[in-house]
Structure formats: C-alpha cells, structure tokens
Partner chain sequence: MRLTRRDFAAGIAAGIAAPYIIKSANAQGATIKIGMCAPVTGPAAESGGYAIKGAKLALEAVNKAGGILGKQGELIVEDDQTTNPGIVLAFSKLASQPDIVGFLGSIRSTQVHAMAPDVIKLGKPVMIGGTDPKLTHMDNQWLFRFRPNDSYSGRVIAEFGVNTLGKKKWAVLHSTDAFGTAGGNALTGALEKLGCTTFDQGYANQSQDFTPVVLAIKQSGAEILGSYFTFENDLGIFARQLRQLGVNIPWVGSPSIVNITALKLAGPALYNTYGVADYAEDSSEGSKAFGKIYRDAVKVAPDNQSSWTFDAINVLSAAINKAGSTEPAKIREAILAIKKFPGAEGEYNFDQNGDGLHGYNIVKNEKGKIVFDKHIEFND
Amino acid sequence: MDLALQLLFTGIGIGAVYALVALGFVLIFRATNVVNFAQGEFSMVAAYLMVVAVEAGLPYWAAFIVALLGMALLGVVFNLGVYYPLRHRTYLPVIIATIGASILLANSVLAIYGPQPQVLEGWFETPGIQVGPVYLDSQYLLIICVTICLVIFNFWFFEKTLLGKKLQATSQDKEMASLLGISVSTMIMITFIYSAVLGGLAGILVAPVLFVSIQMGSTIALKAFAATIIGGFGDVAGAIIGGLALGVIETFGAAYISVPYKDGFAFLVLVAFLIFRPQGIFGERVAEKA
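Now supply the structure block for this chain alone, in the form predicted together with its partner chain.
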C-alpha cells in the first residue's frame, strides 16, 4: 500500500507535466487545426531562459516573469514566422514547418548556450516532506498545484470570459467567427502566446527535477502528444486527464511489470486507444465539432 501511494504521487506529478504540455498542443490544435511539434521545445527554451535570468542575478520570481514574458514573445514570433505565412495552406506544410521550427529552436539554444546540462534550483529550500510512508517532492507538489489551478483557470477563461468565448468561436468556425466581427488572426496570435507560455511554464516547473538540457523538451513532448491523443485531440479536459493517466500508468507499469519497458506502457496504451477508441476519452465533442 505504501509503495502504491508513493507511486501514485510520483505518477500524478510526472503526469501533470505531460498535461501542461498537452494543453499547449490542444489549444493550438483547436485554433489552427494543426499539431505544433515545437511545443516541447517551448518548455526547453523557457527553462534555459530561466537559467540565464537566474545566472544574471535576478531574484527567482523576477527570473520566472522574465522567462514567461520571453515565451510570450516567442509565441508571437512563432505565429508570425511559422504559422501565419502558411495559414492558407493545408495542415501538412504547417506541421512540417513546426517540426523544422523545433529543430531550429533546439539547435539555436545549443549554439547560444552550449551543450552543458544545467541545474535549476527549485522554488523551495526544502526538497520535500515525508507524510507517513510517502515522500512528497516539493517540486512535484508545486507542479500538481499549478496544474489544478490551470484547469480551474482554463474553465473560467474559456467558459466565462468574452475573450475565451471568442477564442472558442475561432477554433470552432473561423469563417463564422470572422463574420461576427472577431479578429481571427488576433485570436490565433493569442492562442500561440498562451500555448508558448503554458509550454514554458511546464519547462520551468519540471527543470529542477529533470535538469535543463536540449533534449528535455522532446522527451516530454512525445509523452504529452500521446496524452493528447488518449484524452481526445482538441479537448482541454482530455489533455489533463490523458496526461495524468499516462503518468500514473507508466509509473505503475514500471513498478509492477517492468522498468525497462516503462515508455512502452505509455505507447501501448496509445496504440490501444488508436485501435479501440481513436477519438480518445473525450472524443465525442471533437466529432460534433467536425
């Protein structure tokens, strides 16, 4: 039982990271109908920005704000440089462009900052607390809390605010949204900014656990992409549930079946979903939209 509780906590913690990145995938997919394969690199870039800001002597909170502002700027540049020129083309050139952009981002960071993995200290001086038989890593606790807050924020933002509804309208039918006076290009710009910030947030939060390296984004993004499919592509709740489920499944699979095949469990679940429920857990709503 003690073992299961510890695994559950860790699984939810790592799953929350997948969920944050998956959320970025979903938001961009809803707005543009394309998958942004550079979403993982957003996490990596933000983590490096955070390291640079901390090394420059900024207090941790200020470095955090600077890194997120940097990500917002990257979202603008990404939209204008990668999506906007190809917006009237089919989804394929845009997806290929996002793959190219992810390679460019990774190699740009490599060229600027070098290949050295970096250590980013966590928010708290205490690495964690022991609650009965379970050790709660303070960084994972923070990640879980942030994910819960974001779920609530997303619900409020998309369901209760005018801007959120405009974003939803744009994602559902661009032409109709445009006829209703919504600036589609502005909404898409906002979506890219929000997704870049979300991806960045995931990177900054997970950096003290996984270290800051060029590969950190692609490693997380692959799982987050699987989580998005499991949850139902295009569904915010699906991304969160898919991410958490994936984290828990791979952690328990590793502990009770086989450690070397840990990644295999995640992708086994993905394959099972693709065969038996390709629309994902919350797939019906996407089908209605289509």
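For clarity, a rigid core is taken as the largest C-alpha set superposing within 1.5 Å between two forms. Treat the numbers as computed from the prediction; the structure is a model and nothing was measured. Residue numbers count along the first chain shown, from 1. Compared with the form predicted on its own:
- Annotation for Trp61: C-alpha shift under 2 angstroms between the two forms, rigid core superposed.
Previous: the form predicted together with its partner chain; requested now: the form predicted on its own:
Below you will find a single chain and nothing else.
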C-alpha cells in the first residue's frame, strides 16, 4: 500500500507535465484545426533557455521569466513563420510544416549545445518532505501545484473573461467570429503564444527531474499527444485527465511490470482507446451523412 501511494504521487507529478503539453495541443487544435507537432520541442527549447539563463548568472526567478518570455517570442515567430503563410491551405501542409519546424528546432539546439545532456537545479533547496509512508519530492509537488493553478486559471479565463470568450468563439467558427468584429488573426496569435508558454512551462518544471536533452521534447510530445486522444481530442478537461492517467499508468507499469517498457504502456492504452473508444473519454461520436 505504501509503495502504491508513492507511485501514485510520482505518476500524478509526471502526468501533470503531459497534461500541460496536451493542453497546448488542444488549444492550437481548437483555434486552427491543426495539430502542432512542434509542441514538445517548445518544452525542450524552454528547458535549454532556462539552463543558459542560469549559467549566465541570472537569479533563478529571473531566468524563469526570461525563458517564458523567450517562449512567448517563439510562439509569435512560429505563428507568423509556420502557420500564417499556410492558413488558407488544407490541414495537411500545415501539419507537415509543424513537423518540419520540430525537426528544425531540435537540430538547431543540437548544433548550438551539442548532444551532451544538461542539468538544471530545482526550485527548492529542500529535496522533499516525508508525509507518513510517502516521500513528497519538492519538484513533483511544484509541478502538481502549478498544474492545479493553471487548470483553475484556464477555467476562469475561458469562461469568465471577454478575451477568453473571444478565443472560444474563434475556435468554434472563425467566419462568424470575424463577422462579429473579432480579430481572428489576433486570437490565433494569442493562442500560439499561450500554447508555447504552456509547453515551455512544462519543460522548465520537468527539467530538474529529467536531464535536459534534445530528446526530451519528442518524448513528452508523444505522451501528450496520446493523452489528447485518450481524453477526447479538442477537449480541455480530457487533455488534463488523459495526461494524469498516462503518468499514473506508466509509473505503475514500470514498477510492477517492466522498467524498459515504461514508455510502451502509454501507447498500449492509446491503441486500446483507438480500438474500443476512438472518440476518447470526453469525446462524442459524430455522425456524418454522405
């Protein structure tokens, strides 16, 4: 029982990272009807920006702000350079462009910093606290707390603010939103910025737990993409629940079945959902007439 509680805490911590990146997938998909396969690279780039800023002598909090500002700028560049020129094309060229951008980002970082993984210290000097039989790692606690705060913020922002309602209107029907006087291009720009910052935040939070490496982005992105499908593609709550579920499943699978196949458990669950419930947990079946 003690081991199960410890694994549950660790799984929720890792799953929260997947949930943040999955949320970025969902936001961009709802705004543009395109899957951004560079979302994981946002996490990787932010982690490297954080490492560089800390090594440059900036205080940790200042390095954090610089890294997030860098991700906001990357979101602007990504929107203008990848999505905007292809906005009137079908979804396939845009998806291919995001894959190309993902490869470009990964290889650019590789060319600058090399293949050697980097180490980023955590936020707290205290490694964690013991609560009964469960050891609560301080970095996992931070990840969980930040995710909870962001879930609450997202609900408030999208349901209670005018800008949030404009973003929802744009995601539901761009033409109608434009007729109502909403600047669709501005809303999409804000979505890309927010998505890049979310992905970057996930990378910064998980960096002290994992080594900062070129491969970390693709690994996180694949799990987050699986989480969006399991939760119901395009559903915000589904992205959160799917991410948390995958983190718990792979943690328990590694502990009780096999560590080398840890990454495979998430995709086994994904295949099961694609076979038995392809619309995901919160998705609904859509019937189309030919």
